[in-house]
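Next comes just one chain, in structure tokens: the form predicted alone.
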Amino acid sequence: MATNRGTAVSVHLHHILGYITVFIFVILSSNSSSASEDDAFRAGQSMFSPVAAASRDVRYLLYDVNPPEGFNLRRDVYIRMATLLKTLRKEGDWVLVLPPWGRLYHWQSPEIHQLRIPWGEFFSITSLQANIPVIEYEEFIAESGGPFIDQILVLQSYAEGWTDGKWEEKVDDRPCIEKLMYSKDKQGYYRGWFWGFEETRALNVTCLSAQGHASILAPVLQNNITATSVMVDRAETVLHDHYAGKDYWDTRRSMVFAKHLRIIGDKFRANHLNSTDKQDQTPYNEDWTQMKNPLGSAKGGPYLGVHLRRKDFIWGHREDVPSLKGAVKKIRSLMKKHKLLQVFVATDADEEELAKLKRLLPEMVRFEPSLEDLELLKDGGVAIIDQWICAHARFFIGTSVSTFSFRIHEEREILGFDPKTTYNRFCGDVEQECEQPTHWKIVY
């Protein structure tokens, strides 16, 4: 049954993606003819030459994170960097350069090329730009005059830890604790991963011990560094300024999934889960600044949404991750309680566990693109479609401390679901105290 669904989705995808290509071309054509140069620059377009960009005293903030970090934690770090950029823009014309996607641990489809992927393949750049000025990395290369980054700041913790057991916000130039992931070439430039852009070079690399919120870096970038382009590496080291506050939610709401991924997810909902926005009371506004769905207003599609994390979570979180039998028992209990006949499952289970799950839960529905479609969508696009479908379910249950589940919580909060239908997780088979996720209420 699941294979047939995958085939059905594959057939629809090519028609949908064809329409989307035409739609995007028309939009871009109309924008390029009507926007002024100033508007185009602020929207992150590449219409400015390097000379014009320099004449505006534009400065570029780039960033990267620890290589093992996954897709959804990286989305969280973007929010922290957006806050930093807003602080920087109080004193100057800063633009955030979006780090290309690729070579992530969870993207394990070996048959497809997944390097140097721009953000526009996963998110609406126009929506991001309604919050802060952002550009893709290739646009940065075009605007700044080449694949050069003036200064890299590698963030690290303090070698001595908390002094006197007290935590305080501070930042200092310090010797590098760990071996740098950059090396000098014969010309004296620094080479590194740089998201798969081998031609990129850095002029200078130093380490910075930081302890505090993201905006603690602002004075350093504004007063101590004159470089036009600065990259903050290991950006996950700094914290949110105000987690779940208005600034957090403004940035989070601006992270609208790319339209073609939402269209594919909506088509799947309609064809396989009898779910549409009108029936489910989940109206969507393309302009996130105008979208304000009251909590409890969304009904959701007539299916249970499940995120069941496996693989590294099985051994990394043994106590609060259930066995497959335990998970199926909970799923059946929720379906009966909420009078739901279908269940959509997003999972990273391997082939052996998937086969077992299908035997235990034959009515399970999954989004399974063909290899050809996977090459278009990438693993990241499939993950977003999974999240989008889970976000529209009548009731959702996720996995403990999983950022994949957290992002679904936020999406459902934006759509206006009752928190009781959202903030739920599986419990371990022998877990004594099964604390449920915290409700982080949206702030407008």
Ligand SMILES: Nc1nc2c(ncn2[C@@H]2O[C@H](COP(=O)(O)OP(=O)(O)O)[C@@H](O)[C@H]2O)c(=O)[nH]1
Given for the second form:
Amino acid sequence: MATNRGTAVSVHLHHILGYITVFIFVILSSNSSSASEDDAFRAGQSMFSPVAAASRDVRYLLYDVNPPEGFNLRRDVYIRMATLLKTLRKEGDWVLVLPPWGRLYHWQSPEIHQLRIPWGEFFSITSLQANIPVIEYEEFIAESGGPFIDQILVLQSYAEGWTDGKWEEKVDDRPCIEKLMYSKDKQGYYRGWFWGFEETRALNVTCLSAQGHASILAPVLQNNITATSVMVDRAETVLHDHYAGKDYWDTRRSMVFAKHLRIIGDKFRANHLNSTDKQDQTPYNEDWTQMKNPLGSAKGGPYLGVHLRRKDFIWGHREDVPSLKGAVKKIRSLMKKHKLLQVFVATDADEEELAKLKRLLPEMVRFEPSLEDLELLKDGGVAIIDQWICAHARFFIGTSVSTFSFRIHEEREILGFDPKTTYNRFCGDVEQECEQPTHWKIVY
Ligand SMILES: Nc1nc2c(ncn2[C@@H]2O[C@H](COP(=O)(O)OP(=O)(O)O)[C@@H](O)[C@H]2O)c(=O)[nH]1
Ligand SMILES: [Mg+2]
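Output the structure of the form predicted together with this ligand; the preceding block shows the form predicted alone.
Full assembly next; the chain just shown is listed first.
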């Protein structure tokens, strides 16, 4: 009985809130809001006040990525969108809205809430803001006047493929090829996933065929569209303007992990791996613009760092991914070669494989949070701490073409490790040519 009442009340409240939101939306769009109303709906600290935003003609770039993509490819797509934003800002006052985290395929820890997670839980927002203006989605709702997105552009490839087998950069309005992930409701608004924000609506959805780098979208956003807020969906469709160039690295360096994650990772290094920044020569400056550790200056903690990707990487029987036995053999030989007595293992192995790995490598050290810690950190935070610890190892070995491993490479590059200690991966048990990862040098 009590539960039913509770539900009824909250549904009711939900409706009222909905009306209030629409009400505020109407006032703000007629441009006569007072500061106190805005304050009541402010979601967090922002470098822009809503009133100032309205008078500045701010435009908002939102984006989302294909649902099956994981955390670390999404981090790469952020870099592409940051580049697009920089291009857009040459001609207008654009702000990037950070797409909330959640409902990622790999984030399977049961019984913890993993939806509508703001970027601030994983990354330092002030660090991101030292590169480009960004706001969290809830701040967008507050400062743009409500949970309405003016225009969605769903990126897609060209139905006809590459004409004449020739690849060229181009972008065109085209009919949607696949069934839209958005549907029109009775009021004529579009509903969709919107990161779990159920009250969000879009006013218009169209498809855009695009092939090329992220900034080819800029003329479309600047000239063909006048909407204040534009969301680019399937943003992974467009590529980096210049992979591993200065702009790439500026944005990558600005993606400083949230402080609590770094602190927990550092504490774990000190307590379990005898690793501190001072001994390891891995000084860190939270102000990334001031950080320039020379290549080869970092020594790293006295342990081998391992990223052993399993799950979907072994289901396809890929020949570039080793068996557990093969991986442990390699781990042992690396420990011997580099005279390391400890090994830290980051892995997404399931319970069965983990048990097997523990039998084969009983001395391995792993970061295993309690349920209470997990509630604070979430699967994303645990993954970041795993990456942070691997990034500080004297020697690192990762898994072939895993973006999780790639992000560790970059972190080690930022810390100033000798590339020989970073760009290493496991070979498959019967792999013929085991090409090692490429060294991407930072451009400052
Ligand atoms: N904690 C932790 N999670 C991992 C590890 N390896 C993979 N995962 C999880 O699995 C996901 C893998 O997807 P993604 O980030 O796209 O990397 P990729 O698929 O390896 O390129 C990660 O985001 C994590 O959630 C690991 O070593 N530690
Ligand atoms: Mg993936």
